[in-house]
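Presented below, as structure tokens, is a lone chain in the form predicted on its own.
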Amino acid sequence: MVKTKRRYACQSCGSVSHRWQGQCPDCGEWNTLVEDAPATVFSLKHDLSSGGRAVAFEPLDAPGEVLERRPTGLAEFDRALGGGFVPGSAILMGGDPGIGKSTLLLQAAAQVARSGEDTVYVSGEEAAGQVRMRAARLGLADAPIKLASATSVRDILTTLGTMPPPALLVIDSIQTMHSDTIEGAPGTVSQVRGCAFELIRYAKESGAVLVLVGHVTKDGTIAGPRVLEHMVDVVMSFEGERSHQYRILRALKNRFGAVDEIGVFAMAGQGLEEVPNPSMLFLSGRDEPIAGSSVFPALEGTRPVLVEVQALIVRLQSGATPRRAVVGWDSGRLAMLLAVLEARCGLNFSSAEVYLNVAGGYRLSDPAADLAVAAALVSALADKPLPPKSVWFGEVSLAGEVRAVAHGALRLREAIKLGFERGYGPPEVNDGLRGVDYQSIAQLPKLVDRIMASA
């Protein structure tokens, strides 16, 4: 009997190694190799060239059935998903455990349901009881979806083939699917791959729409294979702090809307609940404004949020060395930034402990939140408070000049509707808005002077 060889597999870039390694030698990622089963080698005789049915060609004007989208029947994931599912679409959605995957995924799946859809319902993880006390405590029971606890493919696909096909189909989650025609154990490589071929092929044939969810690494990328990404239509990512009460649905990856787009929910008693207005949940709400604190229009695809950017500074009496704790913003550019308004405006840092926070666990990483950070570092370090009801925005380079940064009337048009009265940003912006005192700033120092200069 021919001993079998061991393969490992990158779950980054693929490739395959003969032995484990703690790092991926062609794509550099670090413990990335898992064992996989080796694939089947067919010998050289075999030529695909022929044997095979011809494949039809179609023009890109030819009529066909025109694909309408589906509404959830909750308006903050149609927005993420940019106006609902797509027949036949293939949906991946990642998170950490206990963000809310499932719940969201069954409150949607009961909105279809109640809408006059067939709704399947499949759970890998949770036996069907468990599922039926979920929906009980958020009300759901009444929803007619069809739910089974199943871990086979075979058995999945050959009940699915008996009936109707569903509008939606829900796999939760793909990490706990095994198919009797690949060897190895559930969760991986080949068999997640394996799996998710199978069902993503059933979804393409049937118009069914597939939503598969997925785990995720201790990095928060999706764990298993990462051609599962290239193989589904959309990857969605559920994000948030367990501490905190909202989430944010973010689409990463959408062969049919944009991405970068969000859907804002709220943890209840009662499962998720939207929130349509988003901004209110990132700002303290005080009417007081205080030293450090500066408000930030961000943008997540077409829709501005407001933050408020939150900076302290200590000075030190001894020799010790300063810390520099960040939290929801990129550590290498608040040390960029620190030492721009060292070295182009003349403040001291080196001897201040720097603490920088972004309010309500929101993660930054729009480049135009430069000049909103520096405004509440300057801030804290002056003891003197910001213009109150007043928005900072714009790119700061290493010159400590202030750049243009996209969309910047939108971002205004949002802290009018909210309202703030002054907005300071770069000079490109059209200022033309009524409502609002917008002030450009060319150069960081006259941020600095303007700030030490108020009362």
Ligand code: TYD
Second form
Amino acid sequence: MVKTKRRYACQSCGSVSHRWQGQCPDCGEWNTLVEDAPATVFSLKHDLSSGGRAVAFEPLDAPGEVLERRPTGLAEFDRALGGGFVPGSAILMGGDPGIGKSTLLLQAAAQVARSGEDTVYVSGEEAAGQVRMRAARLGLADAPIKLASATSVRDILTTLGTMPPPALLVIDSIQTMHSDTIEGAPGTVSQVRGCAFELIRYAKESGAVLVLVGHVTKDGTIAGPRVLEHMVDVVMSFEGERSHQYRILRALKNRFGAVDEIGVFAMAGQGLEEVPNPSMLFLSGRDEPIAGSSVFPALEGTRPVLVEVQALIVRLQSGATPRRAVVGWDSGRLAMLLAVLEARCGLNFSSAEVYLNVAGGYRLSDPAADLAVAAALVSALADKPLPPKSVWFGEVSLAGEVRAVAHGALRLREAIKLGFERGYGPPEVNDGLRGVDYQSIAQLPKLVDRIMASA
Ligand code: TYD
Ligand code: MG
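Would you mind generating the form predicted in complex with this ligand now that we have the form predicted on its own?
What follows is the entire complex, opening with the chain shown before.
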């Protein structure tokens, strides 16, 4: 008889300890360690151990095997997935509450159902009537979706076992599911992990596409278990500012495709609308340049998106600690850039409040945004607008050098197409581009001189 050891799992990050502690040694959260269900949950048939069977080895290039994909019915969703759902795969859809996950999945499920495929939508959060009301509002009430309001994984899988497997199974959300073979309340690590395991196994065996909705905690990880991210084939995140219209669908992990393509949607009264041409969305559209505003040609996969970066500097009279507030960019990166501007360029931000905002609720993750942010900051500090119709890109090092970034020429070309006339960036960019006045900036101090000297 194997002695089962006690295990304690952190409800915040999912890390496992063998003794109880007040603070999680991994993520530092307090009072999050809870005794985990014994590890036997996963290996359902221990008795197989008496006589294992031989495992067959196969070649890598099995002939005639192609990756089949099913369109989601939403081109932007397909794009973010790398071409549609892969049968038998499991997708985790993360995002802040209220961002539109349920709306997106109901719309996709309706498209799949209308195309004649069997589709099951299980809501553990809303009553069937609520989902029906939303479907009616979205104009999807006629879609032949099989809708259920349920939270017991045993009930759900038993029901699915009595019918042909659906093409698409949506579980909204995994945190509301519970399995009676596992101890703990719904939403705890062991429940989430156990329920996901059962559902994923069903998907693999039946060939159904499984989409699990997962809530995101305040620090941006999908609540509870990172383990869930390892269990699924695709991790997607649905992002945006709730107060803004635009939503970005991103793949953070994809076993069947690239992770750098995004899908862009706009939340309207009739649900999510696809935005096939997002390049101009995140610009303010104003003609007169103002101090503290720069335009960054971001690249999302193969798709360029021009984004306006806005900086505001407020000088403080008193000795109060100045605030630094950032929306849409990494605050650590801003602190670094401010330090580089102070140390290498002799600028003084220490007694000033710094506010940085990326327009339209966009979230910048491209490191090439450094130069555009630096330009906005210097322009705000000097109270001088940047040259009109200009774009800025380049990564800034701690030494104040402007480093080359991927696809400089592609970024410039898109900016030209949209009517921009000037580009500022690293020296490596091929300057053989017609229609643009490209000026290379090798060092950050040169940027500062240029802005300070401008009219
Ligand atoms: P929802 O899909 O419920 O978000 P999640 O499942 O991620 O929590 O979306 C809720 C928000 O979307 C809600 O605050 C209102 C907004 N919304 C619209 O603006 N238009 C619509 O047609 C719908 C259905 C929702
Ligand atoms: Mg929801």
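No experiment lies behind these values; they were computed from the predicted model shown. Residue numbers count along the first chain shown, from 1. Throughout, rigid core stands for the largest set of C-alpha atoms superposing within 1.5 Å between the two forms.
> Once the core is superposed between the two forms, does R70 show a C-alpha displacement of at least 2 Å?
Comparing the forms between the two forms, which are aligned on their rigid core, R70 does not shift its C-alpha by 2 Å or more.
> Please check if E205 moves between the two forms, taking a CA shift of 2 Å or more relative to the superposed core as movement.
No: E205 shifts by under 2 Å between the two forms.
> Rigid core fitted, then: does Y355 show a CA shift of 2 angstroms or greater between the two forms?
Yes; that C-alpha moves by at least 2 Å between the two forms.
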